[in-house]
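Presented below, as C-alpha cells, is a lone chain in the form predicted alone.
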Amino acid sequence: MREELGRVAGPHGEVALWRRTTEDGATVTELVVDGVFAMDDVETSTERALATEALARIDGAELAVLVGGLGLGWTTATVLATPGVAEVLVVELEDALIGWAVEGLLPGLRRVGDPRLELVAGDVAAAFSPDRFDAVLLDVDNGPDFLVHASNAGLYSPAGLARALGAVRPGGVLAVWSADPAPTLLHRLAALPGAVDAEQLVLPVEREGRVFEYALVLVRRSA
C-alpha cells in the first residue's frame, strides 16, 4: 500500500512525500523530486554517518553546525543527539520539506521544537559566512556527479568549495555526502588553501540484494 503524504509544486519543481507499507508490515517514507526517486528511510546509516564522522573529528563544546539539505531528517537528528552541539542551522532548498518536518511527517526528525535547531528555506551557499561554524555538512544532491538541481553545480566547483571551507572555523570540518565514491571532489578539497586531512570514507550498504558504495568526503580546515 502506498499513501501520498504531501505534494507541492514550487519554483524548483515538484516535491512529493510518500509512505508505503512493505509485505512484512514495515513502514517506509519516500521523497520524490520531479517524479524521480530521491531517497527513502529503508537504510539511513550513511546519512547518520555524515554527522557522526564529521563531529568525531572536532574537539570542543558549544559546537555550531550547518547542515545543507534536510532530506528526511536523519543527519540533523544525529547532529542534535551529539553531545556538545549547541546550535544547528539547517538550510533546505525545498520549503515544503520544512513544512512537513513541522507537521511531524519526516521520520528522522522528531525534535523540531529543539531550541538549538533553526530550519531555513533557501540555498545553503547563502549561509557560508566566514568562520561561522565548527562543521558544515552537505547533502544537497546525490553527490557532485548526480545533481538533484543543476543550479547546485557551482557548489562543487573550487570556488564553491572554498567558500564552504571558509565558513568552517579553524580546526573544524567540511563533510560532503555522495551516492558514489568521488575522487575528483576529494582532490579538489585537498587542494583548497587551508585544507588538511582530506579523506574519503567508502561505506558499502546492501539494499535488496545489491551492494551500493556510498561515500563521505571530509576535510579539516587548518588551525
Ligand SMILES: C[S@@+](CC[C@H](N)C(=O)[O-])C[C@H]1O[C@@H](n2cnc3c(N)ncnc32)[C@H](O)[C@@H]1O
Contents of the next structure:
Amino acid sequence: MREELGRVAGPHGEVALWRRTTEDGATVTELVVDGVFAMDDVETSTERALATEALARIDGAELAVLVGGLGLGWTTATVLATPGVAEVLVVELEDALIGWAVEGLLPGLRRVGDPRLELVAGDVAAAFSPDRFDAVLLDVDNGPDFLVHASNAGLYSPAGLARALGAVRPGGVLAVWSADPAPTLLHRLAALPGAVDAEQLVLPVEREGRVFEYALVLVRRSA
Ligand SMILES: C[S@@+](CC[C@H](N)C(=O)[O-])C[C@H]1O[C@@H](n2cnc3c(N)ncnc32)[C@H](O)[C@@H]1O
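What does the same protein look like in the form predicted together with this ligand, given that the last one was the form predicted alone?
Up next: the whole complex, starting with the chain shown before.
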C-alpha cells in the first residue's frame, strides 16, 4: 500500500512525501523530488553516521551545528540526540519539507519543538558565515558527482568548499555525505587552506539484496 502524505510544486520542482507498507509490514517514508526517488528510510545508518562520525571528532561542549538539508530528518535527529549539542541550524531548500516536519510527518524527526533546533528554508551555502559552527554537515545531493540540483555544483568547487570550511570554527569539522566514494572531493578538501585530517569513510549498506558503498568525507579545520 502506498499513500501520498503531501505534494507541493515548488520553485525547484515538485516535492512529494509518500508512506508505504512493505511486504513484512514495515512502514517506510519516501521522498520524491521532481518525480525522481530522492530517499527513503529503509536504511538510514549513513545519514545518522554523518552526524555521529563528525561530532565524535570534536572536543568541547555547547556545540553549534549546521545541517544542510533536512531530507527525512535522520541526520538532524541524530545531532539533537548527541550530548553537548547546544544549537542546530538546519537549512533546507524545500519549504514543504519543513512544513511536513512541523506537522510531524517525518518519522525520523520527532523533536521539532526542541528549543535548540531552528529550521530555515533556503540554500545552505547562504548560511556559511565565517567561524560560526563547530560542525557543518552536508547531505544535499547524492554526492558531488550526482547532483540533485545543478545549482549545487558551486558547493563542491574549491571556492565553495573553502566557504563551507570557513564556516567551521578552528578545531571543528566539515563532513559531506556521498552515495559513492568521492576521491576528488577528498583531495579538494585536503588541499584547502587550514584543512587537516581529511579522510573518507566508505560505508557498505545492504538494500534489497544489493550492497552499496556510500561514503562520508570529513575534514577538520586546524585549531
Ligand atoms: C538526501 S536529502 C538529506 C537527507 C538527510 N541527511 C536525512 O537524514 O534525512 C537531501 C536534502 O537536501 C535538500 N537540498 C538540496 N540542495 C540544497 C541546498 N543547496 N541547500 C539546502 N538544502 C538542499 C533537498 O531538498 C533534500 O531535502
